[in-house]
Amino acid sequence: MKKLTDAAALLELSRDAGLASILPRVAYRADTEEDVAAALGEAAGEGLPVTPRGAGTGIPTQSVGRGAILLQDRAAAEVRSGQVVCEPGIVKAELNRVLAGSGAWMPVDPSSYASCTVGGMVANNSSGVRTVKYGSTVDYVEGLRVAVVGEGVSAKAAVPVGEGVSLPGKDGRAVSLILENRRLISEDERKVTKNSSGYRLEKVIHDGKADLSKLFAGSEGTLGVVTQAALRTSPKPEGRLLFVVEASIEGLGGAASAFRGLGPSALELVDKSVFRVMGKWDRISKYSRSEDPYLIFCEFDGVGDDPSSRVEEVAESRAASFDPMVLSSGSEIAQAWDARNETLTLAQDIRKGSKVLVPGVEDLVAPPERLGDLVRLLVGEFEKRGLEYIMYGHAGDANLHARPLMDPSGPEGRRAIEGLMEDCFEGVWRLGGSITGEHGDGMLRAKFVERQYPKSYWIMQELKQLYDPRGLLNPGVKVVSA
């Protein structure tokens, strides 16, 4: 284990993809599981909070902290039958290459897949463009190895419910607590296809099993530190087909609904204005045939070598009224997705004086059929305040990445962002949605989690107290201790 204390290294770790900057006192670079446990033990002995960190791609301030930063570079991956067992430091793009050699696939690819680590994906319950068909990271976790403060490293996996309540120590108490309160958990469950707010309590008891790996997945490093993940894989479907249509703000809901009914593997929204503003219009000009401000990418996979039947199906459906452009070659489709994935990178550089595109309401998600209502909610709140904004995201999941241009500096700027968050969150809760679909709560949204889960938040607090009684793991992130 290496201990980093030099100023340059710590300064580099004081920022992630969020707005806040917090300088840590020390950083640990753990080369083994034993190192992870030793780092937690040393930090606990000094009373230092610990922030596990992957690649630092998190947006809501979740991988910076004032105490110790814990890094894991271990990046091995072993492909097994229907599963890949990997270490937390492997970047998702590299895991994709490893799996491709065996014909296997783990379909969750965040926009940051070229740089984000699998450990970060598990901790954050990351999603991506294909969640509409395939689900989020938590749906692929089949087992974890987790380091808990004061307890070393242990395995978390599905066991029969009867065995779950009899697990030794904290694990058995956690299973019992969740099992006894399933009704409250169900009543608080959001009716969305993706959700990264709070702990995924509704996932723990399933198919007659108690599965604590589902609790630690998505916990943002607040309960324990993931040191290994076993992820479900499947054969990669052969052949893809991409339809591109244009839409106005008013037409987004109808276009997305028309394609969603056909069972796409991805249904994405792209804001043309990002490319215009940043002088990158050539990246998407070939897909634009009108003045409508948005593009919708609808992908179907598993079409094989002859996608004509799917083309005919779209042509005979309501989606045909949107005059889709059809891309069928692998290179054309790859270029289109590369352009889409560039949206966030470009958006992060948009500035007007002291104004930047701020997070806060950048990851709202509603029930899929309420996409139009979510668009109207966001546009209404932005226009009421006279804010310029961009909006893109996952139309199939009604998960929008909308960011307004605001000045986040000073008390007045922070109050303005808080006010926008308050109003947008209240609106999305009325729609049955969540304050974050895939980015997580971090410090940015932690204080709102209780209001999203009025009946079950206390259970999250109990679990935090159970596994991290001193509040040393990522304090202020996701769940505020009771």
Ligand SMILES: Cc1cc2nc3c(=O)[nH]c(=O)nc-3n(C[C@H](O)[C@H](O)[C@H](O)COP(=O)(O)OP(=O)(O)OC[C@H]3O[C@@H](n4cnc5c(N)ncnc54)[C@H](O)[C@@H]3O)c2cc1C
Second form
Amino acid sequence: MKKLTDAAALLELSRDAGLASILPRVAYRADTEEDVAAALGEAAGEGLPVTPRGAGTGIPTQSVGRGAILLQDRAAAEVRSGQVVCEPGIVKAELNRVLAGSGAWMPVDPSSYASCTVGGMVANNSSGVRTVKYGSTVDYVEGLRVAVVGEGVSAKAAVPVGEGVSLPGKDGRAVSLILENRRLISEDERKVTKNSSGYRLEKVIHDGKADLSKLFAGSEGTLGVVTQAALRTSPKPEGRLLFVVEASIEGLGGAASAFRGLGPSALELVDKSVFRVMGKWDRISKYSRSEDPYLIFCEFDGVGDDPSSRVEEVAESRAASFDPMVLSSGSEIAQAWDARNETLTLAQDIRKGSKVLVPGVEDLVAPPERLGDLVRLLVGEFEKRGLEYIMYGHAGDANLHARPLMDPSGPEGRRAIEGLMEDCFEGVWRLGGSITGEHGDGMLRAKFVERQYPKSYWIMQELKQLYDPRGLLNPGVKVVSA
Ligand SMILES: Cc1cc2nc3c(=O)[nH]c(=O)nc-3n(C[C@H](O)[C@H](O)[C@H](O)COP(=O)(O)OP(=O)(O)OC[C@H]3O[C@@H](n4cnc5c(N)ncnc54)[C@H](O)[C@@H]3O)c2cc1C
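For comparison with the form predicted alone, provide the form predicted together with the named molecule.
Let's see the whole complex now, leading with the same chain.
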């Protein structure tokens, strides 16, 4: 294990993809599971908080901290039948390459897949463009190995419920707590297809099993450190077809709903204004036939060599009235997705003086059929404040990445951002949605989590107290101690 204390390395680790930077005191680079346990032990002995970190692409200020940063570079992946067992440092793009050799895939690709790690994806319950059909990372977790402060490393996996309540130590108590309070957990459950706010309590009891890997997945490094993840895989479907249509704000909900009914593998929203603001409109001008502000990308996979029946199906549906552009060659589809993905990279560079595109309300998710209402909510809140903004995201899941241009540097600016978050979060709760679909709560949204889960937040606090009684793991992130 290496211990890093030099100023340059610590400065590098003081930033993630969020707004705040926090200088750590030390960083550990753990080479083995034993190193992870030893690092946790040493930090605990000194009373130092520990922040596990993958690639640091987290947005809501969650992979930075004032104590010790814990890095794991181990990146091996062992392909088995229907499963891949990964070390946490493997980058998702590399995992895809490893799996491609056997014709398998794990279909969750965050837009950051070229740099984000499996450890970070598991910890955030990350999602991607294909979540509309295939679900989020938590749905692929079949087992984890996790280091808990003071406990060493142990396996977390599904066991029959009866055995779950008798698991030794903290695990048995965690299963009992969740089992006894299932009603409260289900009453607080959001009516969404993806959710990264709070712990994924609703996933722990499933198919007659108690599965604590689903609790540690999505816990943002606040309960334990993931040292290994077994992820479900399946054969990669062959042949894709992509429809691109333009949509107005008013037409968005209807267009998305028509496409969603046909079972797409991706259903995305792109804001043309990003390209305009950056002077890069020509990059996608071939998709521009009107002043409508949005493009919808709708992909179907598994269409094989002859996609004609899928084209006909879309033509006969309500979606046909939106006059789609149909792409069927692999290179054309890749080009269109590149244009979509470029929005994210371009968006990071947009600034005007001290104003930047701030996160906060950048990951709201509503029940899929409320997409139009979510768009109206965000646009209404931005326009009321006279804010310029960009908006894109996962239309099929009604999960929008909207960022207004604001100045976060002074107290006045920070108050304004907080006010916007208040109003948008109240609005998304009224729609039955969640304050974050895939990016997580981090420090940015931690104080709002209790209001999203009025009946079950105390269970999250008890679980935090159970596994991390001294509050050493990622303090201030996700769940605030009672
Ligand atoms: C341009 C851009 C696009 C993005 N697009 C998407 C997207 O499409 N979908 C999406 O879901 N997210 C997206 N994100 C957010 C982010 O990339 C993902 O959440 C990603 O999975 C984080 O991985 P990471 O390795 O960078 O983790 P980090 O940022 O290093 O860490 C994220 C969280 O996981 C914890 N953590 C990391 N490793 C471990 C571990 N081994 N054990 C326990 N906890 C751990 C950290 O403490 C932190 O709380 C995007 C971010 C950017 C900047």
